[in-house]
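Next up is one chain by itself, shown in structure tokens, the form predicted alone.
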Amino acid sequence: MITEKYLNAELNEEMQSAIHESGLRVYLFPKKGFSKYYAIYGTAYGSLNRTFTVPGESEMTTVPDGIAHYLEHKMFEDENGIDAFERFAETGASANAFTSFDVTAYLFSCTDRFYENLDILLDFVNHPHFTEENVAKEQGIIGQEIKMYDDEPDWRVFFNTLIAMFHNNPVKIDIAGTVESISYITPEILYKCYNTFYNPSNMILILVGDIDMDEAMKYVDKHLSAKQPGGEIKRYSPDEPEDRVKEYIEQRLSVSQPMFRIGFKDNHPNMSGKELLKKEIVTEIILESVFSTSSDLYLDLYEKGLIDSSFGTETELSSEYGFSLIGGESAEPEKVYEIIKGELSRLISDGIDTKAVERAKKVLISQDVRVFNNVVEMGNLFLRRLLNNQNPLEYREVAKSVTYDDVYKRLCEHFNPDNCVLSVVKPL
């Protein structure tokens, strides 16, 4: 095993990396003197991956919606009926897991007994146990979870935005699937998805804290054998038109004030590495410049009583999908929408203030520096970056390389007021 080290002298931060003989990539971010440890074990597999070809097979496989999330739930129980959460509780660790559109991850944080907790993490993720009985039992539990989210205003206003933006991309489908779709899940399907996507060569392990790489790799050796049968997983994404499905979508739920999201669809997602990181940074610069609490637009909307402190922005970009959202609560979401579209049209015509762009770059760089003070934030953020073939210690370098022309081009391409959507959840 060869360990490589990457040092960012400006940040005084280091990343150690190693590729285990199984194909697993391991990354360590040493934090000398820190009392907290964090580990996150992730696979490049999420709700989008519903159609694929297993390495070594020629036939395409299509699985029920929600299976990646279902698989995450079932990973914690072993053949003796013992839940991994119980094992973590005995060591005093805090454990969790999550499934997103393109990632599934298992994690823990602790203040001592780190290697013991790492042993538990590697053990249960690498030893699945699915039976007809325990799969059927989980259907009721996840079914209730799905129904709960169907009535959750924040969740619905978010997913309705995706439904209004995307024609065919499965990003518009709820991560947990539907009550009907999960009824078709069987142990055989779970094992097929597990063996395909939980292959070590499709996974990474990130460790953050005062940890020794050699010692950690002993536990990787314990649970993973030599190179396992692998090969390229062929993933299929349907063609996606550039235009929106519809401009406006509305739902009535139990809320005291209307909630809204304005969505912008990314029509050129096929990127990775530094190219994707730069696009993400450029997009965040625009959001910070135009919509942050210090922007003229925010102050104008706030003083008119059209928005409140819930107003915010986010962007999520990957090699398979991408979007940016603006939203919050407002008594007049349609009026906010028209004002924002008007401001975007003006900026496309006149350009963004160069000083605002430079301020935004400094804000993003300072936020990146602060991440290194929190082991949990480091692990969660770096998981996505490393799965996208990005070096987390190069963020500052890439941000500094962004030019005004990069920002203006992205503004015109991504924040097109003629192709955005408005999602609103109104009171019953």
Contents of the next structure:
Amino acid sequence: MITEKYLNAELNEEMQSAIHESGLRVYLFPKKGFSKYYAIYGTAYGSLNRTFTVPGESEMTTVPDGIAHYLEHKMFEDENGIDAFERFAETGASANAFTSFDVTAYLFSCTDRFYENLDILLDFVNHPHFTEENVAKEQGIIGQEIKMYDDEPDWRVFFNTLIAMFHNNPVKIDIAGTVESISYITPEILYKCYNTFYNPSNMILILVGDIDMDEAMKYVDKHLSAKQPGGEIKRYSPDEPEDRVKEYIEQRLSVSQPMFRIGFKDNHPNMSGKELLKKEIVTEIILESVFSTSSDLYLDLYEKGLIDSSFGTETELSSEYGFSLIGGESAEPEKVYEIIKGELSRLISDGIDTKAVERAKKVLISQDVRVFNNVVEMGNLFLRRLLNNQNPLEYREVAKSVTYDDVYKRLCEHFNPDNCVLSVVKPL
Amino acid sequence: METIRICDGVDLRIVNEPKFKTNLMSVYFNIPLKRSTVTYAALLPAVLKRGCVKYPTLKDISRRLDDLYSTTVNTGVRTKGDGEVIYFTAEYVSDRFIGESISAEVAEFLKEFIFSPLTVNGSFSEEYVNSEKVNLKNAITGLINDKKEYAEFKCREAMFGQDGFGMFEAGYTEDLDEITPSKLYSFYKDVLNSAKVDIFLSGSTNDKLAETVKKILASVFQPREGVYEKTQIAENIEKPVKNVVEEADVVQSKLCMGLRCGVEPSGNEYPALVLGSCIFGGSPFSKLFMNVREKLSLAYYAVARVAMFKSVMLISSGIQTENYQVAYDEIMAQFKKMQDGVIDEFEIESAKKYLSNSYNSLKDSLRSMEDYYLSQAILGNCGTIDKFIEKINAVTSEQICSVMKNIKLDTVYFLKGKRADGEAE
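Swap state to the form predicted together with the partner chain from the form predicted alone:
Up next: the whole complex, starting with the chain shown before.
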């Protein structure tokens, strides 16, 4: 096993990487002086992966919606009925897990006994134990989790945007599934998903803190043997037309005033690595220069009383899906929508202010510096970056390489005022 | 932490932690949390945020901050028991990563931002005040958007009424009509001249930097008699339990229970209260998690936590409406175990380790450290985080039991859901 080192002198940060003989990729970000250690162990598997071919089989399998998330819940129990939380309780670590569209991850943070905790993490994620009984027990808990989200207007307005944007892409399906879809989950299907996607070569382990790579690798050796029979996982992604499904979507919930999201779908997925990182940065530069508190548009909307400090933007781009969102609360979301579409048309015909682009670039670079203040944020963000084959220490270098033409081209292709959607949650 | 007195009632507190890539410079005005001023206090930072003499619009402020290597400024109010703080914080990249020192410029910015607001005839701009009144009204009515937070607030309100800790820090919509720019301005002047002030400089600091910041900010503060508000803790005397049921158009019901603990946060019993509440409902191995969630599958979350200043325990859970009684009974059964001392060694040891981990983690965030030290200053304590962890580790099972025995259930608040699952159109 060879450990490679990558240094960013400007940031005074280092990344060490190693590939274990099982195929697991391990990355270490040494942080001296921090009290906390953080480990996150993730697989490139999430709610999107509902149809796939199990390695060694020829038929495609379609699984119930919400299964990746359900699997995440069930990984915590072992054959003795002991919950991984109980094992972490013995060491004092704070453990958790999450499932997103394309990642499932298990994590802990602690201030001492790091290697013992790493031992527990690697052990429980590599020891599935599903029975009829323990699978059934989770229905009630996850059922309440789903219902909690049904009442959260922020979550609903977000998902409705995806529903209005995407025809076939499974990103539009709720990560936790529905009370009905999860009722079809059985131990057999859970094992099938586990055996397909929890193969070490599909996973990444990230360690942040004052940690020694060689010592950590001893625990990887303990739990993972040489390359396990796996083979290629064939993931099926349905074709997605470029156009939106519908321009407007609305839901009524118990809220005080309307909430909205304006969504732009990304029609150029299938990118990864530096190319994808650059696309993300260019998109962020546009959002920052056109919609941030430093922009003319923000001031105009704010002074007209159409937006308040809840107004914000985000972009999420991967190889399987992508979108950018603008939103917040407003008494008149339709008016905000029209003004924003008008501004985008104007920018597409006149071009963006070059000063605003330069300012946005600087803002992003200084935000990148701040990421290194927080070991948890580092681990979570870098897991995503590394699963996409991106070097997290190269962010500022890539940001600096962005040109005005990159920005303008992306503005025209992505922020198309004739293909965006408006999602609104209105009071009852 | 080191404290330098700038003048009477104004302290500069230095937290030197060079491991961070940023510095934090903050100004806290400590005022009582009163029904007559709560809405004024919430509105004030929103109006100041709109513009000052040197940077008259949101855009001017934002662009100045972009120029300062994307410094981020936050302002608002935060409750501290029966008191509250109006805060102004600026987080900026420390010298090493930009090759120049901008601390003096950040201090100058904060000085302008707080002390030189836009005024018209000796009062705030009417336009800014009116527009922020609308935004504040939306923020106040927006409490209902987060049902968990809403239920917890309604429970607190049922316990204490519209006073001190029972209040919503964003204020009350009915106050907004009477607030004029000149009334708000005189409230502002009063805060500037009489509140107890704490200024924090945290991150990579040194004597020279502290001196620079002190010099810039000292010029705008006059000596004052300002003192911290003393919080009246919730006494654990016997009273009839209040039951409040409110119907709402939601899928999931929220059950929230408020209990009076009667423990002084500076007293000897406090570490036992923190440890007991962690065992009861503050961790993934707690009695509430293991039983209400894992054993009975009644909820996704069932937690308990203690509001330190007021000595109130809040139990919070999201459940199916028809499971109200079974969830209530289970929560109370688990609580009775705490009071009867049915706590095993594993739970105590686990909670001690868990809390030691949580408190040690505060040291990895400048904001958390500032908040910890500010709370300690308000309480008149000078204890460090390490000292508190030591106290937690010394707690015995008998001490937990004796604290829990004295806790009294005050209010049971139920936000009763009456909605079937809905879909978007």
